[in-house]
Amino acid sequence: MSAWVEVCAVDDIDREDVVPFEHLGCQYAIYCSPDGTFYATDGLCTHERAVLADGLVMDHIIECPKHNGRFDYRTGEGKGAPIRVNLRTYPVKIDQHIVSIEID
């Protein structure tokens, strides 16, 4: 069963930035795109489990801080070596300036 989980206020994430979020022992990454749209993915790189929120956001790409693997955070798609497994993405909604993600 899925549930919406409040993550943070809209103002807690700058455009072209990422913040970490932990819920029930799982790591997530929450992004704000250049146009102000919010996205969510698993919070650990699929290559060697580095924390993605420690990485660099450029446009719609998150770069892993460990081995420079890159993902499109809108879709979770890996963008080349060393990435072989895409990130899981999660629905995001904004309600009364609060960012929430849907977790199953």
Contents of the next structure:
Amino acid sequence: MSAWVEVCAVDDIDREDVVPFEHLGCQYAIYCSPDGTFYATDGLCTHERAVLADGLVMDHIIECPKHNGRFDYRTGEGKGAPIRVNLRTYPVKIDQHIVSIEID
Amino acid sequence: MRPKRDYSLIGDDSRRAVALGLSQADWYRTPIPRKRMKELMHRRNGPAIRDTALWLGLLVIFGGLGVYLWFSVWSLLCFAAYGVLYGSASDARWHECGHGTAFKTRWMNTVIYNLACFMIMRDPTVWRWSHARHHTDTVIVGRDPEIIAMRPPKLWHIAANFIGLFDVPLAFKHMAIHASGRLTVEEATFVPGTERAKTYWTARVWLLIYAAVVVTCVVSGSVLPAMVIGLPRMYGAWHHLMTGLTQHCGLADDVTDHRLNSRTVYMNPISRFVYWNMNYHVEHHMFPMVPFHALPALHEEIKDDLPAPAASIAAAFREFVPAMLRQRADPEYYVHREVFGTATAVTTSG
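Moving on from the form predicted alone, please list the structure of the form predicted together with the partner chain.
Then the entire complex follows, led off by the chain already shown.
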């Protein structure tokens, strides 16, 4: 059963940036794209589980800080070596300037 | 006393490293505010385009003069410079473009990566995965495929590679294996099945190119074609080995703190151009997302948390050569590094 979980205020994330979020022992990455849209994915790289929030956001790509693996954070799609498994994504909503994600 | 180190990626020390948690471990990183880190990671095309234009321009000039003036002392001097640009600068270009950090534009990284791989005779796919492992398990015995100086070190082997005497024949052996549609047993431990066909086809194309060079030499009765393609990987290799040896030699193995197993070295501007700032090696390993052009700034940011850099290439050699000589009889010996501040180093050997 899924539930919406509050993450942070919209102002807590710069545009074209990412912040980490932990909930019940699971790690997530919350993104704000260059046009101000928010997205959420699993927080660890599928390659070797580095923390993606330490990585670099460029347009709609998050690049892993450890081996420079790249994902499209809107879809979770891996963009080539060393990524072989896509990232899981989560629905995001904004309510009264609060960012929430829907978690199973 | 630890048993003889097994550097094979499928041997006892590989299993030992996994059992001890040394593989895919959490490595120490100096804390840097996110805002500053983003500035340091920022991608730009300008510095790499400038350096690449200079690199390729110098290759054309020195290579062209070498051919034009062949055979004379002047041509040999031109090829000496051409060789370093071909057989050593390609090492740094392969490395930086493999990380995808040299250029902001992806296709530029890809083009220079593949060109540099050809020059340095490293399969683009195998070495991309090999280097990922090197960053995951830096100088972890049995896990890191890119350890140059093992313990005890084979000094004659290292010395011979200043002109590629082992590396180049090995590269051709691997090309032959790959061209036959296989990987080595060790390569198969880190290259996924879906990536392997690229390696096989690359090897076939490269072997055709080298066969064409040999045929051209035979037909023309001159070694000149090979002086331009192939041989510079040997006569120009000395600089990349000289700088590469400074990275980790003589330092700790099986630790999870790059300050203990990597070395930053202050270098002259020419070597830094050839080496693309990889002399800031602790910094690079700690933050591989930072492009070569931002490494000096990263160094300034975190140097107070790092061991003192070697003052020069010669100073680095003065540190690790005696250590390697001692390791011939005492493989447990290594150069200890003082770490401080927020250090949480984990050591399991030495």
